[in-house]
Amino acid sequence: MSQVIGMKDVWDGAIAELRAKAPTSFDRWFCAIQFDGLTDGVLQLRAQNAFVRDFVTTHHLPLLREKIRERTGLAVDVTWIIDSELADPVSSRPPEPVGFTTPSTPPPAPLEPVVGEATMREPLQLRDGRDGLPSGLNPKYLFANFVVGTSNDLAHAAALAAAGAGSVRRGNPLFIFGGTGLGKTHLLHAVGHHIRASRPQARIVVVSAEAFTNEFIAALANKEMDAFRTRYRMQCDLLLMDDVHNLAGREQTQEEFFHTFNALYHADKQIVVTSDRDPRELERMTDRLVSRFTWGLVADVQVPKLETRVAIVKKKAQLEQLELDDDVAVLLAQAVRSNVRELEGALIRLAAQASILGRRIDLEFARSVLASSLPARQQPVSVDEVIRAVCHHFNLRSGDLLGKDRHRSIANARHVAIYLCRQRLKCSYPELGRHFGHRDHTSVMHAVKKVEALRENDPEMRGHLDAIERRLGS
């Protein structure tokens, strides 16, 4: 103990220098850090959550370790403990408001990671109302925090129906699909929160397909299949499975999930799953499992339009108590177009750098940060690349699209290729006519309008377009 006390002066001196260099950033982050000791070159720290730990490790520890080394001559190693309740945080002062609103209540918790970035936080340990088991529900993924737009209104309504928001639960199973980072997991957890609020005794199991597979393998190896099946079939009122496409090619796991699905369905237990693609496009998935995925509601989440992206930025800023001008919100929404998670991540990086540098988040600062932190936008693909992607998706040859064949399946694929070229490459109608077998511009215009209408009203067409656009790297 005396050695720890003897090193307290070393710690205090190093901390004083760190605070002097960036007081606003220091107070914002070190109000969630506690010093537990410095013994034999090992610095023992405690953080409120994993995100605080990771941020301080990246942005503050290198300088802090150097200051300690200057005072002791020791190369310092660091050990961490995650503890949501800190008895003696390093900084007890709330940071000065630099781009953030500071409430009169205790200082705000440091910024959390982007929705879905589970690698940056400790597993959540919310307790189930009946048996005390962790439910795994993310406390931030609520219907109230979900921004609804034309890109996700169907999925949002379906999730509400599955949660029984209309007094009668509808849509079992609910299958939500769409690209990465568009809010599928948010809706999945929101269903859990809604049912938890209305039925506190409900037994909710939240699991990814990968975790389900690992549990299944462990149960087989340890001869614990009875306990595994009891957990998923008998002690479950609501099953929330994320990324079900990861069951692809795993025949034994699919067989087990098939029987789990049947047991829950016939017991009238709600099932909600998410996937990166339409159930009919799942590869290496058994037909009978795919068939069950389509028994209830199937809803897609699309890439949000500009207005929705702006609303998402503003909602995230509000949740993080961040002052953000409208023009900065629009700039962010224009800079990140295809992924809500990346959009929220860009906002978090912007806020973190503003805090570190003591800057207000104005348009000039936002432009400078975004220019250095966002990857360069991919160059548009060529007409030939679009044709190859469409042919691969529909299992056709390029000659089929460019020829005169008017068979319905070929004509539909040709229309999709023309539409994607028009949308992505901004080709003129005459130019597209020359590329696709010297067709007149009215035929090309008809193809584009037809696919546009189908994209709005036909889930199957949306699924085809989303799959092809993912292949093209949108």
Ligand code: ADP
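Quick caveat: nothing in here was measured; it's all calculated off a predicted structure. Numbering follows the first chain given and starts at 1. What we label the rigid core is the largest C-alpha set whose atoms superpose within 1.5 Å from one form to the other. What changes on going to the form predicted together with the ligand:
- Once you line up the core between the two forms, the Cα of residue 400 ends up 2 Å or more from where it was.
- Fitting the two forms on the rigid core leaves the C-alpha of residue 77 displaced by at least 2 angstroms between the two forms.
- When the rigid core is held fixed, the Cα atom of residue 310 travels less than 2 angstroms between the two forms.
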Second form
Amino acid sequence: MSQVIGMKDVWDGAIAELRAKAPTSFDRWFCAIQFDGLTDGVLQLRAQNAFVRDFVTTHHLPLLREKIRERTGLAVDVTWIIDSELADPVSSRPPEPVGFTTPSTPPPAPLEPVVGEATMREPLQLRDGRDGLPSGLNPKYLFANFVVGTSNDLAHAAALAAAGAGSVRRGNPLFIFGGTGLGKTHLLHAVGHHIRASRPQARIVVVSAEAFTNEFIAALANKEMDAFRTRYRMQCDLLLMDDVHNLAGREQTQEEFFHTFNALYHADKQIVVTSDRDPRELERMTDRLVSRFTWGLVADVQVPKLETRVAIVKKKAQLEQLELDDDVAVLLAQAVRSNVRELEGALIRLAAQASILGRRIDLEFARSVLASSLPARQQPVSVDEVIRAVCHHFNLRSGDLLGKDRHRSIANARHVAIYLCRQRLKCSYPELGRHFGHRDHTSVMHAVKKVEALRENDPEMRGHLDAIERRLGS
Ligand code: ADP
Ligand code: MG
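For comparison with the form predicted on its own, please write out the form predicted together with the ligand.
Let's see the whole complex now, leading with the same chain.
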């Protein structure tokens, strides 16, 4: 059972990515092929005729195999069967009862508008899809599937409040920010699901900033601004906007969104926005939008601690009906530290490899799979972990690093810590300044440049950095 689920995820995920890249071509060609299975490293496909087979082989298979390899860590071979009776789109075939056969959740039906790709005549909100969900809400992103820990408890509570539940006051707008793969979109959609369940008539619009921009541009070009505004300002009870940082530098779209925001806000409609950074750090965003983003509640999601990561792995395994020993869950959570999406990816890879190779997911197997897939990659760590590693190496206290002492050896260690945070965590200079005793951003920039230069030219510095990086687990 568990193995089938693992493969289903692999196939679903791979073709969904493929479709996202070229939906029109995907729909045209994939409606004439069928997935028969993936066993012993062989992907079995069925095509209506040789022409379809050859086209898909040339134009889609390289990427498809690549996507499957990303998910399983294995290169698969492909075998074809020609089946002239294969007239139905792959998505309408009933699932096969056993084995790694047709996915039980069909791939997106041909030509179904995807959120953000909708045209002006296909409004986004409350288009009930086959699964009965308003299109655009991911059915898995429920509050019930979200694991709460100290890294995300405020954002979770604020999202519940925005959905009309929970104990904290409702903030409007709710602004959720944080690094990639940490659950922002999940919480955003959870608000949508919750409101939909409690107020079925509520009109929910879920849209990424990118899609909002594209629709706005299309509406301008097609002289359909009235329809656009009606949709976003009049026919919307809940606006869920994902990745608002992507409005950076788009002045006209920001202006439009500003008016959308005002209309909804004054009509007391809930707005939830996600972003990869704190509103005050948004670049090329008009001040009046930034200020509105801070009117309600601002909550961040951070990298979850080990216990939360273990709980997330277990939750995901339970949802996917995978049997997973506790020690394997811990191993995974220790191996993938910075990003929940990658953590899930590692679990799926493990399940997929177990299924393809016919193995049980025990600790030994998990170790071998992780060893072959993870060590080459740098695992980002937290600022605290960098500071601890640097202090340990130079035999200092963290207070020394964060303080003002300009003694050469202390300043040197501080510069190393700043450099590593920049390199490993991609911290912005103002962020670094704040972490390291409220220094201004030019001085942290200097520190980074200095260590970069020394790393090139000074073997002693290289030795320090290598030792600390080993400690951090590069
Ligand atoms: P973001 O939008 O912050 O980049 P997502 O919301 O897309 O991240 O989350 C990435 C993946 O990790 C999703 O599959 C999501 O369900 C999962 N995830 C993230 N945080 C949690 C959590 N606390 N509990 C359960 N799943 C989580
Ligand atoms: Mg997201």
